[in-house]
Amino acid sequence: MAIKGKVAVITGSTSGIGYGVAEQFARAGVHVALNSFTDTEDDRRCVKAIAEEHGVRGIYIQADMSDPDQCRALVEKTAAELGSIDILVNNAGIQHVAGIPDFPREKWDQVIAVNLSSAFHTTAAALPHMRSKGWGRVINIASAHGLTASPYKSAYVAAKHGIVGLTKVTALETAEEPITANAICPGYVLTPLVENQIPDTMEKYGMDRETVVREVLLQRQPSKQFATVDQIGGTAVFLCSEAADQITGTTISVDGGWTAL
């Protein structure tokens, strides 16, 4: 695959959509700079799993996605261990919910933190390696509530849509060179967070786990069925291949037909 040998940052990507994410590019040939606000063994483990079943180079960097100087020092030391920055993907996202006139400041600060600004500024650092490159990749993880929105979200729907019109900025100012910027955005995708919330869930309602899902956490989502963390891996891999090269500016949705509601 062309993108072999290329070198990616996944940020939040010990878990979830972006250890999925890592492991397609991993698979493809890419080798990958891990990253979670934390700093355990098992953080090490993942990386190192990724890497020995598919032969690349993997890295694992502590970083809090909420500290602008931390988001752009993670771009800093990818590129000085791993040799280059070829493909950024800004995944790193938290969750608040209460209602617009209960929801605390400093909870709002930290979503627009973590979901929003902490892309803006990888992304400042990371386009000059690019440009010095000849090439390269910004994979913004955004969300059906970067298109729509639910009550209650008011700080992840603002950072979502906010990630949305980042990306456009993106793509516009890099639109003359080999450098295109892109938003995925999932609907509910099964992960480990997502499934140990489905027993809770059921004792709630009185509910078995099938109508759970199709009921509840997939009501607005027609297709009933939750993407996959290697869907929307596979679609990240998708908009690095040469296939993609025109595509910039632009969301691709993987939510199931949620936004063509």
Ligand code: NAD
The other form holds:
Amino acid sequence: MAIKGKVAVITGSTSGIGYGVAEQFARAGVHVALNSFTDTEDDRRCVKAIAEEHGVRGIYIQADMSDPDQCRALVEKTAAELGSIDILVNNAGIQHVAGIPDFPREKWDQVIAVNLSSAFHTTAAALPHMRSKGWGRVINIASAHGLTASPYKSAYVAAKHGIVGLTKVTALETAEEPITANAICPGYVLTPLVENQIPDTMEKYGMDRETVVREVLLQRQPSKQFATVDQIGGTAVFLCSEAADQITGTTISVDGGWTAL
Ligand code: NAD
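Now show me the form predicted in complex with the ligand, since the one above was the form predicted alone.
Now the complete complex, all chains and molecules, led by this one.
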């Protein structure tokens, strides 16, 4: 079944991976609902740009993914405005870095809420819509940190392992239906978030850009190359293709060999 004309909602999609995924879906003819917790001219401009370039419908819905009610409202508003909800991409994510004894309680709660609980709430709201249409795709953007760990990232690693578990349960509960649920596990992707870390790291270690990228950021990524947002988007589009009809409850790593180590 071609995905042209289907409707996708992508959480946290005004920048980085979420925006890249939205663009790849729009390129494939999918109508897209973009989201963030902000409400700015830029938010609406980036949706308009995607919609106009690819000739699809595009809407922006402000919703804070740390709030369960707003997570569920995002799905309902997408269905109301675009007519259905066929593809759900849980992408919104935040990071906080600190040792466990010093990890602020409120940061733990926030990271778990945005990176994990939001996906539970959006999935709960989206499955009835997918079931009524008889087709659906749930795609969770996890991380190499959904499969491996790093120190000082307790909440992030716990949330990403959690979302891999949620993906498997979603797949089992929908296994006999034409609905699949999978997690994409990126390694380091060059998004504005990562790009912004480079100057500080150069200064901190007295390294040039190339050395920071190779020895610090991509230390665990054997390919020594960043993954790109288009590659993550392309993987999401593949998971919506007929070739992927029997791919469910699993993880796809896009990590340059990180998890092979
Ligand atoms: P990013 O900061 O560019 O994008 C995160 C998005 O989430 C932004 O659009 C932001 O507005 C949104 N967001 C944050 N808090 C939100 C909230 N409360 N409600 C709604 N939206 C919210 O980061 P990114 O690098 O594109 O990351 C996207 C996803 O990919 C995250 O889940 C991240 O964990 C995952 N990931 C990123 C990398 C990487 O190297 N960049 C690697 C592995 C996994």
